[in-house]
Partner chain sequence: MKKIIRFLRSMQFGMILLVLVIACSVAGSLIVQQREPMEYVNRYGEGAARVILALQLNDVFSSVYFLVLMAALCLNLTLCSIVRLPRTVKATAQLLSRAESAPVEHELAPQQVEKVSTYLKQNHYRLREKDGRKIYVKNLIGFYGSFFTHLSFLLILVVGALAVVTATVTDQTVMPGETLTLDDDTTITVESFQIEDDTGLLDYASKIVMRSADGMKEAAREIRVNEPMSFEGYKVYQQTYGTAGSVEIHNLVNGASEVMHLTESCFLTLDGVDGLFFQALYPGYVKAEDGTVTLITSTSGAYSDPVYDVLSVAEGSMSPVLAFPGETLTIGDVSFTFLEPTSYPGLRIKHVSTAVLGALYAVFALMVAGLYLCFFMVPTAVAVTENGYTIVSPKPSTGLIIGLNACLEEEET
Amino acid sequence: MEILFFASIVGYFAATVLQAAGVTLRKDALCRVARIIFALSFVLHTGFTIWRGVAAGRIPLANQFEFASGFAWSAAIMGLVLYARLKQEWVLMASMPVAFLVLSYAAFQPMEIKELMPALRSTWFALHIGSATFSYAAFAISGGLGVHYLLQLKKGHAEKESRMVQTDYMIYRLICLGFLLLTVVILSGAIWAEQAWSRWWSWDPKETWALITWILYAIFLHQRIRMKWQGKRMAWFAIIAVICVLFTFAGVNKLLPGLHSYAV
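Present the coordinates for that one chain in the form predicted in complex with the partner chain.
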């Protein structure tokens, strides 16, 4: 069944390349093929995730491999849903590479199915980690859109063009969604920690970095109101903040072990 996993990585990669080629060469047919491959890869990825959940007898989000796979899956479904609603190619330009890169990262993590630690058998844990995959995916796609926005600016598109305004708005909306979900991650994590260990908050490095990421985005949301940070600034922020998200997601486990180091 691992073949489904590797097939989805190849599919996400092919979709990314074809989409980039289609947009650059303005060939709609290539974009259409990219979309079909992306949707099929998503179906395979979903199949793999369901199989893994059934084989493990639990929600497949209990270690770094499964979490990364969930993150990539969330990015893919968000991309597909947004495309279905907006019919804009740039949405897929951002979500396809995110799905591919995050799933490739998953491939380098230990894949074997392990028994769930007693501390992880909790509804609050499921909410905590489930909302984290979607939150990180929203932030990562906003970062991808940030790159796309800057590239468009470089190509000579003006900030006032309606497509650019839409991209800017989408970056903001994704950050809002990611922020709301990250709030759920932090609060459900606190409730879970209190249920499991009696402490709401223990300044464990992973918790601390989730809080740093949260405050960083909070500062940005205020700067948007206070200093009218939009357009180019917003795009740069979306990219830089993703580095913080990725550090919270992967870097902390490797560099700053603590209570969450089960996720290594």
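I would like to compare: after the form predicted in complex with the partner chain, may I see the structure of the form predicted on its own?
If you are looking for partners or other molecules, they are not here, because only the chain is given.
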């Protein structure tokens, strides 16, 4: 099982490097090889996830290692699906590093399989935590696209060019998806908390930072829809907002222990 896991990390890393080289040097052959390696790494990662789930007898999302692995897996599949639809190399350039970096973070977490604590034995488990992995992946990829957008601006591309407009719109669509899924996370978590602890909301650090993240992206959507903000400042917004996502994902568990500390 560990061979599949570490092979996935190596594959994601190789794909990221080759993709960056292919895009920079404008070598389509390197990009094709990167896509193949990335897809194969995703298959290995999927095999690892299934194997761990069978070994644990449950959905493998119960601790920080498993959640990080699920986060990386979600980023990989979202990148592959978006590329299949758009056929744009910059989509993979944003998603490949996310999959590699998050899975690398997982490698530093305790990997042993543990029994689910009673509070986690709920029908809400898959919906709540599964939605969180895809929500975080959408936000992280949108941040990566924000970086891509700013780099293209630095190279002299105009904001009204079709590729720039498409990137800007994809950032917006990914944040819409992430926001919707984060709403599901918060609502399902509130219902689950009421069943487990007899209260809908306890201002636990994880809950509080999830709410802060939700409000931050709500501001993004408000500025985009109502104030018609686009382009450079929204790219910066997407990048900065990812910092909040990453703190909610990892920082809270390490620095602000609470009811969700079992996820460490």
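Residue numbers count along the first chain shown, from 1. Only the largest set of C-alpha atoms that superpose within 1.5 Å between the two forms is called the rigid core. The model shown is predicted, which means the values in this text are computed figures rather than measured ones.
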(request) Would you tell me if Ala29 moves between the two forms by 2 Å or more at its C-alpha, with the rigid core held superposed? (result) no
(message) Relative to the superposed core, report the C-alpha shift of Ile225 between the two forms in angstrom.
(response) 2.7
